[in-house]
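There is one chain below, alone, in structure tokens, taken in the form predicted alone.
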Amino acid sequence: MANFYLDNEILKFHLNHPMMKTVVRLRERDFTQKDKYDFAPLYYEDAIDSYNKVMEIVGEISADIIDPNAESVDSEGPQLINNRVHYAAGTVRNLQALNDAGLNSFTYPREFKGSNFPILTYVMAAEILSRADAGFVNIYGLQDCGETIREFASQEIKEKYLPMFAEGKTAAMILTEPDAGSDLQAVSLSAKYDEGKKTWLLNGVKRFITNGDADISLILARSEEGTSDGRGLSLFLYERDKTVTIRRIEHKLGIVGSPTCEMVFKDSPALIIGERRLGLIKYVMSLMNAARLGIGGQSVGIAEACYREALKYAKEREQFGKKINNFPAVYEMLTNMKVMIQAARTLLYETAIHVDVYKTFSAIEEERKLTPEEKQLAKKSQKYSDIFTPLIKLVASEYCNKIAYDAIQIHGGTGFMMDFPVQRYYRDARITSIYEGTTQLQVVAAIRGVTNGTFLNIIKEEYQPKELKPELEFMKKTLAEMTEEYEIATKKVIETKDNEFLDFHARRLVEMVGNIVMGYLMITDSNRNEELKRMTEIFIKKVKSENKNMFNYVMESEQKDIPSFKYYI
């Protein structure tokens, strides 16, 4: 039997991240959970064994059920019948398989029927499932909504709704409107409290809503009359009833199995999550960061599928008397695919582990005071999470699109036909750099880590001092030279005190530091796994050249050059 976890050994390597011992200990409250729950792990190795077994199940279901269903789901798609969304038959089978295996809400606390697994395992599941069918992950992966409920809702709401996810209930995050896409401050769907009914009532239209007909939804709405910015928005929980009309399911280029809906709310009852006015600035930002991490996993999963399909085809296709994988033009593309996937993957799981640490500390802080050492670690992990999350969303989605493009190119004319799965991967890949914040918006989020020196401090204070095996030192030296160039380029841009000039070069600076960070992470991985050394060397040579080009462009540009780019607009 095929298995998308067992056939990719690097996943088990990342599951044994050096910080996992800290994460597991914190999540299991120093393994005291075993005194309350029969299935709680007794010690670290017991926990890792459980995670491995669950990932094996995810890998088996992905390979044997979800992957074979993907083509029919893409063809059939969801349908709107009598104001309800009906998933494609294959999607229903996929959900049932995961539900039967007990794989819903496995990051939730056990008190809410969850398995209390780390977020890293959820992200890994997203990668594995996305390799099988990226569109399906947009349904299954929305259990992120439950994490937001767990973190911010009242105890009463948590006790009622979180166990529903374990039973297979679906979720949606309902944010976007016809006039409020990237700019969520413009959300106008109204929320008014009805004293007679003792509930909030929602009225308005939402658009481009993934899995919009879900059982339980989190909705961003304007609760404060007379406001027009983010401070007038609150977050609400809505349980599906007859007050909402689904106008249509959008006809999309890719991720077809995932229904994207336009919805009309008319006096729809809802419960408020947390405090008023904090909907966007606190709760939705947390929700979207979780979604962006999930899209990082989705992007890596699609890229993995593209690479494997391209490699398979290149080994079978013969031209001019030899297999095409023996031509430099082809094997260079294949090698770069593999290297880019590993670079994105190491950043993905580094980000996930930091999110795990700070989120777990947040939960512990509700139970007791943190020690000074714990506060320091929590603060550090949150800082890393804040700047790495937009970086991984940017890098993974852009890499995914490039790898999908090259996978089609390796297939040649065959790749343009609908007979091979690579065309579906190509269509699914395109959305990853658009939804949950475009690449350009991820730059806006990540550039703060450039201008305030956070990226540079991490590189100099944590990455550069690490002791490595002697055979890795030459790569570390290259990264140090790249860091110096990045520092010079950043200083030049910042010292102009020109926001437009900064915005113009922001993506270059973010990509430069992203390449450096991934380079250091890959060297650290190579220090634990010698088989990664060659990949790391190729990656660093590649990004050294990329950074040099960006460095030269920044250093040669002047503020007076910027208006010329507006000439044709």
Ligand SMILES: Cc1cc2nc3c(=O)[nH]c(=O)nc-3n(C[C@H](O)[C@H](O)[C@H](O)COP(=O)(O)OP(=O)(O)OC[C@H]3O[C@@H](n4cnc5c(N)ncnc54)[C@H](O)[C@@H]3O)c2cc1C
Given for the second form:
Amino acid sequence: MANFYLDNEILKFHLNHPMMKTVVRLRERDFTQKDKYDFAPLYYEDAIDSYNKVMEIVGEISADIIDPNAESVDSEGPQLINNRVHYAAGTVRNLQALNDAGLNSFTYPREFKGSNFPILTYVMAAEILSRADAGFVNIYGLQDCGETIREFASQEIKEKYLPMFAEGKTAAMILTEPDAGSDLQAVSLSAKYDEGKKTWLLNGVKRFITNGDADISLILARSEEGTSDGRGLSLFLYERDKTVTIRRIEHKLGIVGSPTCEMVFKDSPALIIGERRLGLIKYVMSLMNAARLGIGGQSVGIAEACYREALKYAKEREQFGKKINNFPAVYEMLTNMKVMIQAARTLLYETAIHVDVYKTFSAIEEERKLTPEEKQLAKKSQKYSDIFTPLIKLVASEYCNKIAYDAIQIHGGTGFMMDFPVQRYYRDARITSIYEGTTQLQVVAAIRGVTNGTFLNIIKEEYQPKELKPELEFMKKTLAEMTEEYEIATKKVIETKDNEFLDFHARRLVEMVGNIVMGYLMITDSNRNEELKRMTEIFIKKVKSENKNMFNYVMESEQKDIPSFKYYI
Ligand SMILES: Cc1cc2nc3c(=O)[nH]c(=O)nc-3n(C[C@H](O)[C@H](O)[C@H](O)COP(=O)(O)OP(=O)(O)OC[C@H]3O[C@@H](n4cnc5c(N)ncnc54)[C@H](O)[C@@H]3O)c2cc1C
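Mind giving me the form predicted together with the ligand, seeing as the form predicted alone was just shown?
Let us now look at the entire complex, which starts with that chain.
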């Protein structure tokens, strides 16, 4: 039997991240959860063993059910009938399989019928499932909404709604409107409190909503009349009823199985989550960060599927009397795919573990005061999460697109035909750098870590002093040189005190530091796993020259060049 977890050994390596011990101990409250819940692990190895088993189940369902269904889901798609969305038949079977396996509330606490698994395992499940069908993961992955409910909603809301996810209820995250896409501060769907009905009522239009017909939705709406920015927005929970009309399901390039809806709210009753006015500023930021991590997993999963298809094809296809994988032009593409996937993957799980630490501390803080050491660790993990989350969304989605492009290239004309799955991966890949904030918006979020020196501090204070095996030292030296260039380029841009010049070079600076961070993470991984050394060497060589190009471009660029870039628009 095929298994998308067991056939990819590196996943087990990431499941055993060095910080996992801390995460498990915190999640299990020093293993006191076992006194209350039969299924809670007794000790660390017991926890890891059960995560492993669950990943095996996810791997098996992905390979045996979801992957074989993917083609029919892609051609059939969902349908809108009498104001209800009907999933493709394969999607229904996929959901049923995960539901039967009890995999619907991965990370929620046990008191709400969740499994209390670390976020890292949930992100890994997203990667594995996306290798089978990326569109399906959009529906399944919306259980993220439950995390926001757990973090910010009242106890009453948590008790009522969180257990519903374990029973298979689906979710939606409803933010975007026709005039509010990247700029969510412009959201205008209105929320008014009705004193007579003792409830909030929502009115307006939302568009591009994944799984809009879900059972439970989180909705960003304007609760403060007369306001026009983010401070007038609150977050609401809406339970599907007849007040919402699904106007249409979008006809899309990819992720066809995932229904993208335009919807109209007419006096739709809703409950407020947390405090008024904090909808965008606090709650949606947290919701989107979780979803961005999920898209990181989705991107790595699609990329893995692309690499495997391309490799299989290249080993079978013969031209000029040779299998095409023997041509340098082809094997270079294949090897770069493999290496880029691993670089994105190490950043993905590094980010996930930091998110795990700080989110678990924030849950513990509701039960007791944190010690000063705990507070320090929570703060540090939050700092890492804040800058690594946009970075992984950017890197993984852009890599995924490049890898899907090359996978088609390796297939030649065959790749352009609808008969091979690689065309679906290519179409599915395209959305990853658009939704949950475009690549450009990830740069806007990550550049803060460049300008305030956070990335540089992490590199200098944590990565550079790390002791490594002597055979890895030469790579560390290269990364130190790349860091020096990054520092010089950043200083030059910041010293102009010209925001437009900074925006112009922002993506270059973020990508430069992203390459350095992934390089350090990869050598740290190689220190634990010798198999990764060769890959790390190839990656560092590749990004060294990329960074050099970006460095030269920044250093040769001047503020007076900017008007030329506006000439043609
Ligand atoms: C298939 C699909 C599913 C989706 N699912 C959901 C969902 O479930 N829930 C939900 O709420 N939304 C969802 N969305 C919406 C999605 O998040 C938005 O499409 C996305 O954030 C971009 O917004 P936009 O389409 O309005 O593009 P725009 O904001 O109009 O952007 C257009 C271009 O301008 C650039 N740009 C805009 N502002 C800036 C800036 N400040 N700096 C630099 N460049 C900028 C962008 O990068 C982009 O290249 C979905 C969209 C799609 C296509």
